[in-house]
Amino acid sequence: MKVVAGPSSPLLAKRVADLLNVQLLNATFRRFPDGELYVKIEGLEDETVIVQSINSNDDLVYLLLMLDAASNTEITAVIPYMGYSRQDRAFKEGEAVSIRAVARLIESYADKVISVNLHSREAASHFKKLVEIDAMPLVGKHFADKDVVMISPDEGSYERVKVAAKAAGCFFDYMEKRRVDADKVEISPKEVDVSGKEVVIVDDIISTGSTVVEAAKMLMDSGASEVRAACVHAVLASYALNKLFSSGIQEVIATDTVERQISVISVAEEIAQLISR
C-alpha cells in the first residue's frame, strides 16, 4: 500500500501515511499554458490511497486525473471534504444533481470513498462505496476539559451539535426563532439559559460564516461571556474568517479535512483505522 497526497491535502496525507507505517509517494501536478491540469505519480504499486479533499473546480479534476493515474491498482480515495455535496437533489426541473455526477465519476475508479461528515444523508445516498466518518466526537473531545455550553446556529444541525456535546460532556442546544409580531423575530437558545457562560457555537461546515455570526451576536446579547466556533470543514469563502473575529467570536477551530490555520483537530487516525480494516 502506497499514499498519495492530492494539492489540497497534503498535511493530512502525510498524517495517514506516518499513521499506516507507509510510503507517501511522490506526485506532480502542473498547469499547462492553456490552463488543463497534469497529474504525474511514481511508484505506484498494487493498492494506493489518495488522499484530497474538494474544495475547488481545480480540486476535483486533480482527484479524476489522480484516479486515472493510479487506475491499474487498488484504489481507496479518502475525500476529507466532499465538495459539490450541497445539489443532492433536484429542486427544479432540468436541475443537474451534482454529487450524484461526482458520486459517479470517483466511484467510476475507486474500489472504495472514505469521506467525512457529508452535507447530508441525501448526498450519501448517492454513493455506493461509501464509508463515512463522524468527526463531531473529536470536536467534542477537543472541548472535554473545559466549562463550555454547545449550541447548534439551528435546529437542522441539532443532531450534530448532540453529538459533539456528549463527547464534551456538556449541555447544549439550537438557536429558536421566534416571531414576536408582525414586524420582529427574535433568535435565542430554545432552553438553555446562556447568561455568563462560555458558548461553543457548533456547525458541519463553516463557509461564508453569515449563520455563524448571526447566532454570536444573539448569543452575546443573551449575556453569554464569550463565544467561541467550532466546525469540522473550515471551508472559509469570502474573508470569512475575518468575519467572524470582528463580530467578537474569541476562537474558531476545525478539523484538517480543509486545511487552514485554525485546523487544530486532525482526522487522520479515524482515517487509517478504517484504512487498516
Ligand code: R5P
Second form
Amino acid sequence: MKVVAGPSSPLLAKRVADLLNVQLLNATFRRFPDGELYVKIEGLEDETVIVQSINSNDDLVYLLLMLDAASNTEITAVIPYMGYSRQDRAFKEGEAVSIRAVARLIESYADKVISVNLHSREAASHFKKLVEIDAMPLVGKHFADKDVVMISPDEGSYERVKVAAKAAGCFFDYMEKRRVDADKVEISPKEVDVSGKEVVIVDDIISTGSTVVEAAKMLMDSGASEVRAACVHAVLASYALNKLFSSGIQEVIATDTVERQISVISVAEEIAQLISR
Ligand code: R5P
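If the structure you just shared is the form predicted alone, then what does the corresponding form predicted in complex with this ligand look like?
What follows is the entire complex, opening with the chain shown before.
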C-alpha cells in the first residue's frame, strides 16, 4: 500500500502514511497556462490511498486526476473535507444535487471512500462506499481539562455538540431563535445560563464565520465571560478568521480536515485505523 498526498492535504497525508508506516509517493501537480491542471504520481503499485480534501474546484479536479492516475490500482479515497455536501438536495426545482454528482464521480474510481463529518445524513446517503468518521469526540477531548460550556449555534448541530460535550465532560446546549415581535428575533441558549461562563461554540463547518459571529454576539450579550469556537472543517472563506477575531472571540480551533493554522486537532489516527482495519 502507498499513500499519495493531494495538494490540499499534504500534512494529514504524511501523518496517515507515518502511522501506517507506508511510503508517501512522489506526485507532481501543475497548472497549464490556460488554467488546466495536471497530475503525475510516481511509484504506484497495487494499492493506493489518496488523501485530498475538496475545499475548492481545483481541489476537486486534482482529486479526479489523482483517481485517474491511480485507476489501475485498488483505491481508497480519503476525502477529509467533502466539499459540496451542503447542496445535498434540490432545494428549488431544477437545481443540481451537487454532492450526488461528486459522489458518483468519486465512486466511479474509488473502491472505498473515507470522509469526516459530512454535513448531513442526506449528503452521506448519496455514497455507496463511504465510511464516515465522527471527529466531534476529538473536538470535545481538546477541552477535556477546561471548565467550559459547549453551545451549538443552531438546533441542527445539537447532536454534534452533544457528542463533543460528552467527550469534554461538560454541559451543553443549543441556540434557539425566539420571535419577540414582528421585527425582532432573539437568539439565546435554550436552557443553560452562560453568564460568567467560558463558552465554546461548536459547529461542523466554519465557512464565512457569520453563524459563529452571530452566536458569539448573543452569548457575550448573555454575559459569557469568554467565547471560543471549535469546528471540524475550517473552510474559512471570505476572511472569516479576521471577522471571528474582531468580533471578540478569544480562540478558534479546528481539525486538520482542512489544513489551516488553527488546525490543532488531527484526524490522522482515526483515518489510519480505518485503513488498517
Ligand atoms: C450550517 O448548517 C452549518 O452547520 C454551519 O453552521 C454553516 O455552514 C456555517 O457557515 P458560515 O460560517 O458561513 O456561517
